[in-house]
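Next up is one chain by itself, shown in structure tokens, the form predicted alone.
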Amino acid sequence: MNSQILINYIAFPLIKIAILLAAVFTVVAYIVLVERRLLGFFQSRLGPNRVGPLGLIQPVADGLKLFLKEDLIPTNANPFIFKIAPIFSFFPPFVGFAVLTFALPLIMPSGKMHQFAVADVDLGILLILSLSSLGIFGIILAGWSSGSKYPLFGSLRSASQMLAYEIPLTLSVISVIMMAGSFRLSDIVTAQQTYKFYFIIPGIVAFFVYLISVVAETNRTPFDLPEGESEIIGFHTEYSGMRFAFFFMAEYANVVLICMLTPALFLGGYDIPFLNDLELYKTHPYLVNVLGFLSYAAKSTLFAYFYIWIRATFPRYRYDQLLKVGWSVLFPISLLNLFLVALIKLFLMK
């Protein structure tokens, strides 16, 4: 009995975590390569194509370069906080992947149901929103502890930017929660399968508010004011080596997390378009799981392309414009949308 508990509650979760982290680190590394190649295409130039066939070993070379660089600590810095600040930004996005569900549950020959998630918890979406808010502490601590005014300005920009866009983001996600009637991500996907339409249809306004807000939340172009290379250089100005790599990986891990969360909220997640998954699942569960995982990957790839496309297309906003969009445009729209979604849920989604 003890060995069975050890296998079910310790061994299996650890194996799931190891597989998930390996996959996430690989995707984070290669989305950087894909972004550099696509940006080269958009700008009529070549991207990295020298290290390995088609440049496929470039992420490994970049990682080794950052790992071997000297780790410098500025004279005026607070050494302890300066060292631990990158950790606060690095871990939250990786924990968020644990509550994502990648396919319908599979019933094993023993009769036990196997979930394709590390932890399909009841408050999964609330956990992801909470963790996304924690990442800002690493940026604030990094800017303050560097002992330089330019990183401090970058971290303060990031704090006010997060405050301006966290509220519209949360309100747009609440509209999805209202339609699904659950905080659990697998329940949100199942609700879209049951209703036979994706939540992007009744929640099209929430979707666009969410899309703009998550770009600002991840500090990506055109809302990359906390970094602002042409102005203040950014909160990570004084960092080098692996500590800089932690911030770099945290940003792209956040991008990958958002690219996987968005389909689950608005596009049915692992639901296969134009098929009745729940009926087909009764006769061909393995086929549905494989096709569902591929469908989820395709939808996530679409949003990853969107992130790269806007970086190549839009110029950076001025800081006053950024805050005005958050408080004067997205916030009232998200409140109005929440009221409309409540009416839709009350009268049309019974």
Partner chain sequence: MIVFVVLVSVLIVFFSIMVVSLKHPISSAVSLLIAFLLLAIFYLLYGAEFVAAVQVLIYAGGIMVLYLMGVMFTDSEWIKITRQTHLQAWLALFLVLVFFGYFGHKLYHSQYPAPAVKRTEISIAKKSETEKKLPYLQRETNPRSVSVALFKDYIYPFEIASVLLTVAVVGGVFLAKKEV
Contents of the next structure:
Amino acid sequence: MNSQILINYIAFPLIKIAILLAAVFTVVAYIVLVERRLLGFFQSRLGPNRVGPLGLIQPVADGLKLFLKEDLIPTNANPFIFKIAPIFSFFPPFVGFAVLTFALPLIMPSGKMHQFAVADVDLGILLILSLSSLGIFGIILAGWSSGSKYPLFGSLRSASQMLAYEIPLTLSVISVIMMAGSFRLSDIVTAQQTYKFYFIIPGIVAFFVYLISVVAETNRTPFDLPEGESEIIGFHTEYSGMRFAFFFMAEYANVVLICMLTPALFLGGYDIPFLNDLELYKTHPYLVNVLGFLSYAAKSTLFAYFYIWIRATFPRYRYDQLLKVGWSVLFPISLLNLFLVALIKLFLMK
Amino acid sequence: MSNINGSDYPSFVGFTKLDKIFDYGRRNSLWPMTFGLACCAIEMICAMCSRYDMSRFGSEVMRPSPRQSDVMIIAGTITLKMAPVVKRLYDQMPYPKWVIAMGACAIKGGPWDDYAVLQGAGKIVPVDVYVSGCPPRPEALIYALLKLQEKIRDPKSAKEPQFIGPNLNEPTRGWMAKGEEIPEVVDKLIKEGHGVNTTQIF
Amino acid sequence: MQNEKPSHLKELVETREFELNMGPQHPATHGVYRAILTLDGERIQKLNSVVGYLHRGIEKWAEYRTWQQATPIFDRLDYLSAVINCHGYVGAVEKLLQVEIPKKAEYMRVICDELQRIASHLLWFGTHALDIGAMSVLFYGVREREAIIDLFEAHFGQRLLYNAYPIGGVRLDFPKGWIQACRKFLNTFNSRIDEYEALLTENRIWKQRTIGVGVISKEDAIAYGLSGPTLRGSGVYFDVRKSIPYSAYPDFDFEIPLGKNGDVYDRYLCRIREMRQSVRIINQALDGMPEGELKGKVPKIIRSPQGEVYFTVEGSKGQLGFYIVSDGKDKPFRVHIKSPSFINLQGLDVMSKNQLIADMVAIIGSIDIVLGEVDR
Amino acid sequence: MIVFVVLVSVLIVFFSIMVVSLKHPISSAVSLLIAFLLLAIFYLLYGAEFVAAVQVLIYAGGIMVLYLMGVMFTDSEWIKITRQTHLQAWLALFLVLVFFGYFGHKLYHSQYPAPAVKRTEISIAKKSETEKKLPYLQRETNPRSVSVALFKDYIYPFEIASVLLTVAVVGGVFLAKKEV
Amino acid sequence: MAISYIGVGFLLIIGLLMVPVTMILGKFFRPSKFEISKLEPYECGIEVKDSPKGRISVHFYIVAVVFLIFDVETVFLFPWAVAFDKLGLFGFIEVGIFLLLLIVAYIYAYFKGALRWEE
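Mind pulling up the form predicted together with its partner chain next to the form predicted alone we just looked at?
Now the full complex is given, and it begins with the chain already shown.
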């Protein structure tokens, strides 16, 4: 009995976490490389390709270098806050990965079911939302504790930006929750599989609001003001070495998290397009698992590409314009859309 | 093991393999600081851009902040007014750090043997690689980057700089150039905090 | 202690004016320019330009060299348009010596000048867009610039600083096949500009960032002595090529693009259209290229007559003037340069009044300063 | 389970004490933030998942941002001088003891787990159309039960909350705008 | 069930410990050399004269206040959305009234200029 608890509640989660973390770190490291190479192709050049075959060891070299770089704490800084600020930026996206479900449950030969998730909990998407609202502290504290002008400005702008876009983001996610009736990500996907249409169709407005808001939330072009390198040099100006790397990793971990969340919310997650998954699952469970995982990965990659694509294309918004877009365009639209989706759900989606 | 920064980072006697791995990381991820002084900056931009593409060697991540950069490419003339700024920026970079002096002006003042120009970057910061030319071609800069990588891999392979340079075996704050005095005027400027000595127009 | 609080609190809550320093090492100041911004909240109240971080004593340098020896140093003025700088100085000396320049040499000079103008505008275009956040544009701009630099390298033998013209004409004829290569480049270039315009000109974000930003009125622009695209962006018809014609420019048919509002967007459009006009000029010059001598009659050792001379050319940044005083020796007595960047920089304070800090970057980019020319 | 509860409680108390005892306002704010997060974990341990998420969203993600900005907004030097006087400290201690005694008394006489409160029984009564279709909806989850309680049993408080929020927006904006 | 969050808990602990552990580990490998000039705050290579603290525009604060209130509002919408099928039309009307009042507040804040940077 006791050993059963140990296996079920300690060993299994830990194994899952180990696999997840290995995967996440690899993906986060390589999305940086993919971004650099893709940007290279967009800009008619090659991008990093000399370190290892196709430049594949580049992220390792970068990580190693940053790890071995001296760690500076400026004299003006508040050392304690300066040191803990990266923690607040770093852990929210990583914990967020826990609730992602990657495929339909795996049926063991013994008949037991195993979720493809570290913890597929009832809170699901709400957990990710509430954790991502913590990411702002890393930025505010980093900016304040650096004791320098540029980081302070950068952090405050970033804070206001994240506040402005958090509400449209939440509202558009609420419309998805409404359609599914659950916070749980696997339930949201199941709902899409049962209804046989993806939530992007009734929630097309919500989808676009969501897409714009997450780009702003993750501080990427065209909303990359906090690190608008050419204006105010960014909230992590004073950070060096590994501490800076944590901010860097947090940004890309957020991107990866969003890239994996978006398909689950709007594009049916691990649902295989043009196939009736739930029927097929009864006969060929393993096949559906594998294909579902691949389709999820493909959809996520699509969004990752989208992210990089817009980075190569757009200029940057100005601070006040950005707030204006957030508060006076996206907020009303997402609110009205919520009513619209409620009506659709009430009368059309039985 | 004496490395380019002297005793600045710990080396592991007996763990030479580890050192080699570390150096691999260091040399393949040299992030330059966004820092152009004069004409050579244009050729530096060209080296970063489409045709020459320094990013192939993992060096396109231009960091505006000295805190996150590894190599300072001094591209252009250092005037006496700019010298304290260059020095301060160099100081603010964390170890290990490297300097490439690009172009004739950064090597020995270039054509400017006059009252306004510092005669070579080596007088204020320890330079690792000198790139000659006025301005050097982008290929030359990329070659310099490769030379720097070589130097990080095997410090002994690098020749002592041909031009005046700092003593690489001593821990340095950049001032102790071999057989060279600190230019008095720059020293005075920095000591008095006259990096901010300004000529305001309008 | 208790009764002190209110006044203390009031002082704390008020947003005080304070100073923010930009540069000399700042990615958006295009070199070693430094601006001290006095801010009220996020709005700029006053802008103090601090220059001199690249003061190398070019004018003094020239006084210590003979007339011919001094030519290469002016390349380092505005290192993005070395050919035009050289033309300015050489033109001034020629005016002083009253040398007759062969028609062919003039045509060749016009071709190189205009190519250089395109090259300079291309780099401006890239860095300006990069400042506003569109990073890819820089790479496209530089790609085209490389093509021009190839042409220059074939002709002059250098990539950036060419020491382009000797006093009295040009050094060499265009190499074999150069003209065809140039035509080929011009043909592709027009369509490339369309591509760039597709990226930015109608882009909503770009328009929001630039329209109505950094406005300088017609009157102010004239009063501050601005020139070049910065002036023409405000709608003032002044271009040295038309107003004070020099070299072979009267032979060609081209237009001077003008802006309306004098904001960043207008200056951007002016430069883009100017590139198209330059293509037009080069095409005409290539078509009507006369045959003849390359160099006028200039003695090996120049001893100029006593006197003074002022000669201006239209540089890529604006009106570039050379004022030379000669005391009859083999060296100039005084060379003074009226550099467009330095004077255009004066308009910056007016343009940035009451603008946001983020706009600063766009405005600095739009007046296209080159610090080598500002500080000399 | 009980070990975790005790551990988290002790940590909450510790960080709460840090909030009032640390000298630097930002350090206190960070302690408060950590205390809030621990409180969320505390809720989670008792199965109040939704409240835990709300705790993080509102208190940590919203109110703390406001706090931090407020601290950054004023000079921290000034705050250091005007610390509480002794009289206030004694008063606070007295009140703490009173409350502690009251809650201790209540706690002592309470029973755990708490007896179920009678709710409007609609969830069991009839299954909605969607519920038949989507099997997972039949599972009783904490957020759904909170929802039914909020929207069926506590309609008036809920509607009054909206009035309160409106007043808060108007008041906040009005005051802030008046200052400038 | 609290026990189902055990995976989240583990990941949280790992996430929190990652930064300090890496920093402590790195201490053995990275160089560290004390130089006064190195630790000066960065200001584009110029000496810093004044401190930036206490010089923040009031506007950031107003935005935060408005955000907080709308954040509370969205929190009320979560339970509504998740049990929408149960609450049905009744819940829809209920929330409609709730949101209507907040839209009034939003319009007030908007026209008062709290959400615009331009003053």
